[in-house]
Every structure is written in structure tokens, then in C-alpha cells.
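Form predicted alone, single chain, as C-alpha cells, below.
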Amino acid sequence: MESLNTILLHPDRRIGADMERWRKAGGGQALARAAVDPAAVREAIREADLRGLGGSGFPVWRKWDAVAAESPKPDKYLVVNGNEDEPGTYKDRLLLEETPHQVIEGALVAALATGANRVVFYVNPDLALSLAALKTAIELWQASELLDLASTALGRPLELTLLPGSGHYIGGEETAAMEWIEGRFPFPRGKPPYPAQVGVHGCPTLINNVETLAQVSHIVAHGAEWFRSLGKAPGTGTKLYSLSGDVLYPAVYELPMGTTLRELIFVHGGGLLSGKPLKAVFTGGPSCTLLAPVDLDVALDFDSLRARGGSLGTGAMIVISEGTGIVKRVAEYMRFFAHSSCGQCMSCKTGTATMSLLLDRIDTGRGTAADLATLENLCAMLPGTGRCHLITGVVQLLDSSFRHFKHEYRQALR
């Protein structure tokens, strides 16, 4: 790996599809050694510290113990969640589109280290190209020796399945996606028990995002060290950002985790649209937080944003240039969350469609200094009410919002 443009999406685009060519560029060494040490594999993983890319950025190793440690009942189950739909996030399909391989090795180099030996891709249906690139490379990959190998060192067969998911936004949650693999409506679960111990069909269950799988085979080929030098500390590895909004080259980047905002945006990005002055970056897709242009140099990784604050979530960074309405966007985006709200929590069901219904009347000049502080109270009450983290994502939205911009929210109220 001489530069850092072939960690995850290889400067050649057709080595992706095409298994001989990703097998040639050393497609296939992180299996082998796994198949010979799966715990050395997990101590890696350890070691590198690589975390959850989904969003929640939780130390992988600990999913991975968990797992390894329970026995079959009478099976394990791995979970490759592509049920990429946040606003913003173009990760993970470019993934699956472009190096397809590249993904189902580090799904059963984790399979290997943690016994699972039914493995799940789980995927956006309305990804058309992800998923007919997936189900090309599984039907490789099942005509190969390589899943023999795989299948041996497991010591029993090791099946892949490719499933659309249901199409909806909280579908992308893990105890939701375990519901729909079931064949039920994907209601998230009530958590404990976790998925580790109690999963899919009640099988120990381990759930891992796309572009956390895709970083597994180059930690275990190249080793942690190398892995953790390719960050910005405290970050480790290499982060993929989906840049967009008011930017003249929106695209998705991978750069070392830890890079700036401001890199991001004026060096990657090349800067605003028109020369317009920064006003505000949704990060994470807008189910996270929102910086101003005081936090432009602020590191990209998981650390350094929760100690603003701020929440990495899946990298998605939507940028907004003066003279674009913040109570109107983040209206704009209430809406979205209230439509996506499964109903199953009557905190998330009515929260946030009364946020959105205020939202609409502050945006309309319709509203009053009363709604204004019944939106700072559901903001006080609501964080942590829901099975999952829908409602508490939208209440910091909302509440960043109101850090940087509540003078906005008065103005619209006059």
C-alpha cells in the first residue's frame, strides 16, 4: 500500500468487480491468516483500535469478544449492515459498488474470528448498483476455494445470504435489521439483552457496518501499528467523509481520521460555491450535530467532536453557506425524521412530530415565543426515550441548532 488512496477505494475502479485482478493487488492474505489464528485476528482489531464507522464508533473488538465468547445456539450470525440512508452518507454503496471483494473478506475474516458461520449482507433495496455488484462477487466467491478455506477453518460450511433490507430509514438500526432478517416489520429491540448474546432467530449476533468490515483485512495484512499511523491522533485508520452541499467539489473523500474540517472543506472541497462565507456544517448526516465556522478546526474523529459536543456519526458532512435559512433546513429535515419515526415509542412518535409542527410554524413567521420554548422543553426531556437513538439524534439536531443560531429563531418569530 504505497499511498493512502488504496486503503479502502483503490485508485484502479475495475479491480473492484473483478475477483482475479483483487486476488493479484493481495486480495485473499488477511483470510488466510485468519483462518490460522482467529484470536490473533481479534487482538489486531484490538490493537488497532478501530471503531464502528456506522456511526456510533464503538470499539469493534469489544462487538467481537462478545461474540467469540458465546457458544452456537445452534448457530452465530454476522450482520453486514448497508442499510446506508442517512441524508447525506455515500459511503458504504461506493464500497459495495467498487470493491465488493474487499468487503466480504473483511465480513468473513470477522466470521472466522468470532465463529459465525452464517453471514447476512443486509442492504439499502433502493442501492440497485450495490446490490447487483454484491450478488455478482458472492456467486464468485461461493464458486471459490477461498470459502473453502474458510469454510475448513471454521469447521463448518460458512453461508453468505444477501438480503434488500425493508426500505426504511430506522431499518439501518441493528436489533431493526435483526427484526426484518426474521421476517418482521423492523421495529428496533429493547436493549439487554444485545446481540451478541441474543441475536438473530436468538443466535449470538454480531453486526458490523460496511465500511468498519472493509477496513478488517488491510489491519490484519498490514498489522495495527501500521493501521493506527495512518490517523491523526486520537484517531487511528483512515475515514471515509461524504462531503456535500455548498461545496465546489462535493465527493466522497478518504482521509487519515482526525483531519480538520477546515482541510476538508477548503483543501479537498475546494471551498464554498460562488465564494460565499461558511455558516454552518451538519456533521454525521443531520440526525447528529451542527458546528459553525468557529469550529473549523475541529478534528474529524470521534473523540475530538464528542468533546465539543458534536457526534462523528457516519462522516456525512453537508455544508451550508450564508443565506441559506437554518430554521428552514433544520424544518426540512424534521420532517424527514418524523415520516421516519417507526411509531413503536410514543416519546419519538409524538416528539418528533410536534417538533416538526412547530419547526413549520416558527419557519412560516406563524409561530410564537411559546412554541419556541416548547421545543427547548422536548429538547430537556426527550434524549434517551426511544429503543433506539432516533429521537435522541433529532433532539441534537435541534439543540445545536440553538446553540449557534437561536438569534435566527427570534427573527423568525418577529
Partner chain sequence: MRAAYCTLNFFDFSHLTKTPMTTDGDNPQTINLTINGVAVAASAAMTLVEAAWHGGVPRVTAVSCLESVCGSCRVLLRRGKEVTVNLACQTFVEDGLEAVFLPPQPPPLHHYEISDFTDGWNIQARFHEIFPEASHCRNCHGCVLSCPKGIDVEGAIALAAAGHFRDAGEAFLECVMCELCDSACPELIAPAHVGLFCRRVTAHFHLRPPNLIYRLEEQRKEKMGLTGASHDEHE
Second form
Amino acid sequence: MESLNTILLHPDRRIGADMERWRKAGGGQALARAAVDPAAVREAIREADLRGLGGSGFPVWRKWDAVAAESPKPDKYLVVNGNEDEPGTYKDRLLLEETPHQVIEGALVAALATGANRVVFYVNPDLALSLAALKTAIELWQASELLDLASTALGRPLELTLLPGSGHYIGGEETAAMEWIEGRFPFPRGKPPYPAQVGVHGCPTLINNVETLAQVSHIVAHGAEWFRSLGKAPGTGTKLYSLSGDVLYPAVYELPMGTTLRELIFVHGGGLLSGKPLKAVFTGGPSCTLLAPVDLDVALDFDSLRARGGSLGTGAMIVISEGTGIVKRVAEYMRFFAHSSCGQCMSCKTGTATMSLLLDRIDTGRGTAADLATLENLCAMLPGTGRCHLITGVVQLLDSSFRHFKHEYRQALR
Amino acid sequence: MNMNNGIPLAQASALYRPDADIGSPPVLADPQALLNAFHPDYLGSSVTKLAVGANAGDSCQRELAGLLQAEAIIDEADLAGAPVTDIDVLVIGGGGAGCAAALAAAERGARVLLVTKLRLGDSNTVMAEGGIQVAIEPDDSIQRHIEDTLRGGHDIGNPELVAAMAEDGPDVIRWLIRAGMQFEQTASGDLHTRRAGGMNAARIVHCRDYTGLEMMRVLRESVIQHRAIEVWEQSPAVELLSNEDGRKCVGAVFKSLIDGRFRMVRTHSVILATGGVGRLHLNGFPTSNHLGATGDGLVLAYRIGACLRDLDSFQYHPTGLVYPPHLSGKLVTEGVRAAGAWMLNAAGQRFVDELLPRDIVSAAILRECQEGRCVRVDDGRVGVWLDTPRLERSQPGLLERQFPKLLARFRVSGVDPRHDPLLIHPTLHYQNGGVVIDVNGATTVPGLYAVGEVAGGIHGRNRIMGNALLEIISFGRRAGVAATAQRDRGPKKVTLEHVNRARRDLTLAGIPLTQAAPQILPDYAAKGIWNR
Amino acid sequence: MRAAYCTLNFFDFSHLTKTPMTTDGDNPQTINLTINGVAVAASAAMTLVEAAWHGGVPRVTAVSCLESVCGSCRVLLRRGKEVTVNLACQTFVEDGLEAVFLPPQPPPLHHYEISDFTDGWNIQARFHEIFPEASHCRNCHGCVLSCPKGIDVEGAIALAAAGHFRDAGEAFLECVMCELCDSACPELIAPAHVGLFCRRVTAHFHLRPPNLIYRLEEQRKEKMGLTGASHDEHE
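Given the form predicted alone, corresponding form predicted in complex with the partner chain:
Then the entire complex follows, led off by the chain already shown.
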């Protein structure tokens, strides 16, 4: 198991808010380097091919370069996105609760690399333990000379703020987070303009996921080549996979980016409960595509999955065995998304409400062929029509369940 | 049909002047002659005699007769495996009459099932614009209301029914207000009343020109919220059920538009509130009616042996829209003429007193059209002008204040009745006759009631404005109350015996069983509706 | 006796297949759109309902009045990247339009019977018990965007939540209870039913017309035999 929990979840780092232990284990090196040469930091992130690990898979260096190129108006923001709320994803809360300092260091490295002077730690308000650990950790940093070092390097004071989110799922979307930070309901704003140009209070803003920033401190400390070597090409570095569902050992597993689904489920996860055969895996959790048993040997990295017509998302893998009904499960998720729709866009709100209604009917023996046809028509009509990605992701989920399990839907009709 | 009749629309529009000098219309010397010559009811070939049933030998509109003497659409075998529901009172139809009946029955403690062909509230009621008659002004009386109604109906209405309805009037309005319906008020708080064609006093109370919508949404909400009323939607009635000798109504059979399945309902009392026949497009006319108005209740009542009346009398409302095409046949309320709007032929002249009874005004319009003094749209349809711009000029802001529904319908089409005259033509609007009932809405078939447009005997040969909305509530409630008094041990058998009897009668009369009824939906809207 | 056939030649529904209002002899325009996944070739000036019938789209049964007053023909529409909702009978065909007829809204979760209301001083309190969500509007404007009648639903809900039932109800005069706003509300306010409640309590508590009540009184007294024929009953 020499590939498991080697970096972010290394036992030496899972020490909570104890800053002294964290420094003894090597914490702070990355910040020292970033203070000296911010441009080199950006170069390292590019070389390492670090991707957005909150679900986008977007090359991190592009966002950083965009923000670095802007001038403060009069500030620049870094938002650490810890509003984790996706079903089946629980890696960020773990990092915040058990390794807050590596997250904070990564954030400050990012701030220095892009010129951000205000850092907002934006966390799901229901994550009580994570919030408590982060609060303590931030206070320690505010009393620490490391922060002074960073402020000096930046040329202005670095301000750290902890802001619990609104409790709405949609608050995890980048532009929605910005709305909440500005004191309003977290409605996604739609892009353009992009946060790099117009973000919090009109200032250039970088938003990165907690796991992404945790990786940053290690890339900068040990170099891009080292990071690349940890992954299985084309993947680089490690990834936190949130494994849940019908497996023996549901947990967060840090493994090389590009580990196969088979290895994750059967080597680390202990296989399926009661020895039942694998039926499907909801990836990304769950507003992405389904994987089927035929996909067991696919590499779980962004590019390999995209080539397969799927997406890695947050790296959540919700495993279901034969014995779970797809219609019911999809109906459950659809109810979650219908509940979470913020209401701005007709396509998303009315679309998810309608799909939820129809799935519910089908699942409870009241659905007709016409209802199934309406669902298919909506899948054709709705992608790409919302201000954010929610409705597109929801349709992906439904579509992909049709592709693999249409017969189950038909059987459920009356 | 002469497809080149009249002046093209663009040309007629160019000729039109809202400020032209126009005199009075010619006096109509012989109204009956006009009706005889031009009104569809008087067209010899549109009427036939029924050969079978309780009204054998009576006159009946030809196409309707075809449906009344048609084969049933189900057989007993279709009911195998059909679930059965037992209920105290069954109401068939989800418009104003059906809801009033259901509420009245439920108020009396009955468990009620209301089954409707489409959505609850899909009806002619919801479209009604003019208002509801009630004799509440000091210079008016219940007796005057009765007389106006009988006279408007050419004196063949049943005086007992008319009296019951007119007397119920004030209490009906109170009941509606208590249920939450708003009406226009004067500055002193009185209900605002309007006079309309065939009336000797101002007697119409209304809510803008949305009276039907206001009424229907209140009734619909009351029914939905009522704990003792269950509602089935998208469930057309396809047949009634009878007892062992086929002479008593004991329930009905429904076929769901959702899942195509049959469901049977057994009950003490069936209240038919199925509305009108406009979507049969009798005599080839367009209609103001909603899509479900296909006379289903009339067919079912006749088949089980109920007596009907005045089946050769239908109201063609003078002002049905011709343009834009998607509003073809849709109503412009008589209230617009009552407010002073004139009708002009293509030559820009008035041709009849706009406030004469509807049948006469319609006949006059048909005369203008057939004699070429009409305006023609591209696809050959014709009409005459309803001069709303002149009305707006004489009373600025009137249309917006009192007729918002009229304006609203045109918003999406770019036509503005304040500036553009409306092209109109008579439209099949109301079934004057129907199932014979007593003052409780009971038909001649035990266990079967009929209320609202499907029932007959109130309006004679011509309904006057505002009595339809009164009738549905008045008789709806009467039947709902009377239905709850029926308590016996139920039938020995629940059968389709009446269907067999009807088949026998039709065969022996030599009528081919090639047509099936009820119609459910007009052919153009019925594609694949059962294909679930 | 003259024949009096309908002068409209309506019988074959052919008016839908002709192009009205072109006086310069253009060729009839064919509009291609999709309804419920079925490709339809329609004529200009057709509504979506007419196009659905014309194109043989099966199972379209949520249609009734054809003049946008019954609220049944709810459709979801896509034009390019934009998705809206509307009533099919007041939406005209457009090239490339995609439309889907929506299922009806489930019955409201808010229960009240107007006959239970006895005290006009108590309406505000009762309102918040029945419609607690109405005070939690998040101003997403979904209801306003969804209304096919152009009602300022969001503003009217704010009025209702503040106890201005008459004014809130007046804003809903043209509401046809299509319940598209109910589908659009993420806070589950059921705005159409709030609006109707406002109209109903206004009538129920405040409408006491003297002329109507006078006549009711006359009838009541007559029934009890307290008066003979009164002076204004002579005919």
C-alpha cells in the first residue's frame, strides 16, 4: 500500500490545528519559496499540470496567470472554496478538520503567486468540526511570523477571514460564492465576466478548491517533476477519492491520480457488500456520468474519463451493487438537485422540478410511457441553458442512466 | 361557399374610419323572416327527426342526432379487471356546475367524487366574460327577471325552472362572495349592474370581463381544498352504468387519458355537468367553446333513456372572432355592444340594432356575409366589423377599465382593439336545450341529475346573457343537495343493460351502428390520445 | 327558404394551412420546429397548439380554452440558449423552436377552507400559518419570469406577506392558475395560491353590497311571511 495516503493524508500531517507539529513535519517550506519568487511558483503549478480538484478539472495555472495579470481594484481576493455539499464527496471537510495548516499554507502560496491580499476561507456551515479546526488554525497563523513574512513579500498586509456559507448547495458555485461573500443570496452570476477580472466587490478574484490548494504547498516545496511522478500518466500528483456506497470500507483514499476504478473498489475499498456484483458507479457525485462494470479498468483522471464520455468531478465514487434500483437512486438525486436549484433560471428550476416529478411517478408505479418520453425530451432540450452548470450536470446524470439502464425505467412503467 | 365573397381585409382596413358619420341601423320589420332565411336553426337540411329513444319523433340538429343515435364506445368485456370505486355522489364535469354540485353535496356531508375529462376548471365557465344575472336593483324584481328570461327564450321555457333560478339569484351571489368571488362595486359599495340584450333592467353583475375566470378559480380552489371531495382529472366518462332493468343510473365508466385504463364508479347519484356541444362544430361553424365541449353528457343521458328537449335550438353568438386565425370563433362579450359598440358591414354601415336578441343579430350578420357585404381574410373566411375604436374614442379608457380580457388576448398578436376594429362572425356558443330536469336538477332517469349547459328547459330557444352563470350555480347546488337525499340499498346489479337496449332500438330502427359516441374530443385534437 | 351554411367553410380546418395577411403574394412560409420531440412543419401565425394538431403530435391533452384563460397548456420552450415557459395557445411557432408540454402541477400543500375564517382581524396571522414560506422569498425572480400573464408575482407576494391582501389580490386579477410560478419557486411559496387566497379573503370579508343584501332581506322576510307584496315588487 505504498501508494496510499502518502502526501496530503500522510499520518504525520493529520495532526489537526497543532501548528508546531506541522512545522516540525516540514510545513512552511513552500511559503518561504513563494515569498522569494512568485513567478517561479506559477511556473511550477503549470509544469505540474495541477487541475481544479473541486470538480472542474480546469488547469489551475490558467486562472492564476489571469489573476496575476490584473491590478488590484484596490484589492485582490483569494477564495478558498470549502463549501463542499455534493452528495458522496467528503474530502475537503477531512482536509480542513485534520490538516488545516497545509491548506492555509497552500492558500498563502497562491495569494503570493497571484498578488491576492484578502484570503477568504469559505466553508459549508454544517461542517462544525472543520470550521472549529480551521478557526483555531487561522488564529495561530495570525499570531505567527510566517504570516508577517508573507505580508512583507506581498508588499501589503494579508488578511485572513473565515466565512461560513449560507447552507445552500448552489453556494459552492464560484460566482455564487462571491455573491454570498458580498452579503447577498448565493445566486450564480454567470460568466463572463470571469472572477479573475471582476470578482468579489469588483476586484480580481481567484477561487480554488481546498484540495487543490493543499496540493499547491507540496508542489512548491518539492517541485513539479516530483509531483508528476506521483501520478499515473496522463494524471499527475495524487487525488483524494471519496469512496462510498455498497463497499466494505467507505472512506477517503489518497491515491495516484489515474488509479483504476477496479483498484479503488476492490484493493482499497474491500469490494462490494455481501459479495454482490457491481452494478454502476456514480462519479463526481452525482451530477456527472455513470460508470458501468465495463469501465472497471478506466483510469480515474480527468482526461481519461473525458475520453470515455464521462468526468472525474470531485473524485467521488458512489458505488452501487445489483440490488440497488437505478430509477429510485436517480430519482433521489434528482430530488436533491430540484431542491438545490437557486430559482434564477427557468430551465433549471422548472426543468429539475419537472424531472423530479416524473421520476418520482415512474419510481412509484404511476409513470407512463409519455412521462418517460417527456424526460427524454427534457434531456435533449436543457443542457447548456443555465447560468451555471447545475442543469447540465443533472441532465448528464439522467442521460447516462438511460444509456445503461433504460430497461429498468421501462419495467417501472405501468 | 363563395371563396371570393366580400372585400379583402387590407382593402377594408384602409377604407375603415373610426370617425365616419354613421347613422342608425335600418329598422328590422320582420325578425322572424330574417331568422327563417339565415339562422342555422331554421335551415331545413340542418334538422332531422330522431328515430329512437325518449325523444323519438322530435326535431334534432342533424349532426347531434347522429351522435345521440350512435353506438356505444365500450363493451362489457372492456370492463374486465377494471377497478371499482364506491362513492356517495358522483359528479361528471369539472366546470362551474360540477364544482357547485360537488360543494353543495359535500356541505351536506356526502363523500363526493368529481371526475373531469381534462383538468379541473377546463370548461366554458372559465371563459365567460359578460357576467351573472341577479335582480337586485330597486327598479328590478325577481318577477321581471323571470319574464325577461321566458320572453328571450321565445316563451317555451319551463316557468317553474326559470322561477327557481331567478329566486335563487341573490343567494347564489352571496354564496359566491362567501366562497371568495369578487364583483365590481360602485362608489357606494353596491354591486355594479349592467343591462344587456333582452333585459328591461340593469341586472348583470360582473368582475371586469373576467367573471367566468374569477368564478372558476374560486370554485376550483374550494373543491381542491375540500376534504370530502376527491377529484379525478383527465378521465372522460365513456358510459353510464344502469341497474338490472337498465332504467336507473347507478354509476359510470371512465377511461383515463393518462394510462388508458377503465375505471368504474358505483354511486347513489350521478350528476351530469358536462357542458356544451360547441366542438361538434354543428353546421360547420367555428365555436367559442373549450376543447372538451363535445356533448358527451347529452349522449350518455339519452342512451340511458333520459328525456331531452329543444335539440334543434343552438345559440350562435354574434361576435365570434375571425382574426387573428388562432382566435377563430372565440368570443367577444356582448357587453362590448351593451357599452355602445356598433357593428359595420364592409361598406361601413350599420345593418342591425346591436342589442336585439342574439339569434336575430347573428342572422343579420350571416345575411351581410352571404350577400357579399363582408370583409374577407386570405384563407377565405369572412366577417363584419365590430367597431371598438369608435367606442374607445367616445369613452376613452373604457376598454382597458372594463374589458381587460379583450385586450389581453390580442397582446401577443399586435392587434389593439382600441385602434383596430375587430373582425367578427357568428360562432356556435351555447346549447339552449338539453336534458329535461325538474327544480332539483333530476332527470327523467332515477339516480341521474343534469345541471348547467347540458340541461334544458330554462332558456327556451334563446338564452339571454348572464343566465348561464346563474343557472350553473343555482341548479348545481340544487342537484348537489337533492343527490345527498338519495339513500337506498343500491341496485341488485350494476350493468350496461341500457347500452343493449339502445343497440336493439337502433338496429330495429334501421340505423347503422357505424358511428360511436361520445365523441370525447374533436377529431383534429384527438390524435393518439389513447396511445399511452 | 335560403340555405344558411356557415360562411366560414370551417369544416376542414383549412384556415390553419393558409398563410393569412400577406397581401403581396408571398409563398406560404413553412416554419420548422419540434414539439414533444416530434418534428413539425407548421405555417406562420399558428400557435403551438395548432402546430401540434397539424403535425400529428400524439397525446397532447393539456389543452382546453385556446384563449389563455384556463391555464392548462403549459409548455417549456427553448430558443437558442434561452429557456422560458409559457402557455402554448398564446405562443406562436418559430423556426428552430423546441417545445415540450409540461405535466400538471401537483395539488398545493397549503390547506385552508375559507368557511373556517370567522374573524377579519385574524387574517394576517392565519395567512402566515397557512403560507409560512411567503415571508422567505429569496427574490430570484423566477416567478416573474415564468408568468405568461406578465404579473409581478414577486411584488405581489411581498404585499401579501405584509398583510396587503386586497392589493396583492388585485395584482392577480388576470391570473389563470397555470401554476407555472408554483413550479418556478425554490422556496415552495405556491404564489398562485397565495394570490387566490388574497382575492378570496378580500371578497369574503369585505364585500357586503347594500343592494344585494337589501334584496336578500326582502326574500327572507317574505319567506317568513312578515311582509305582503312589497312596494317594489309590482309588475
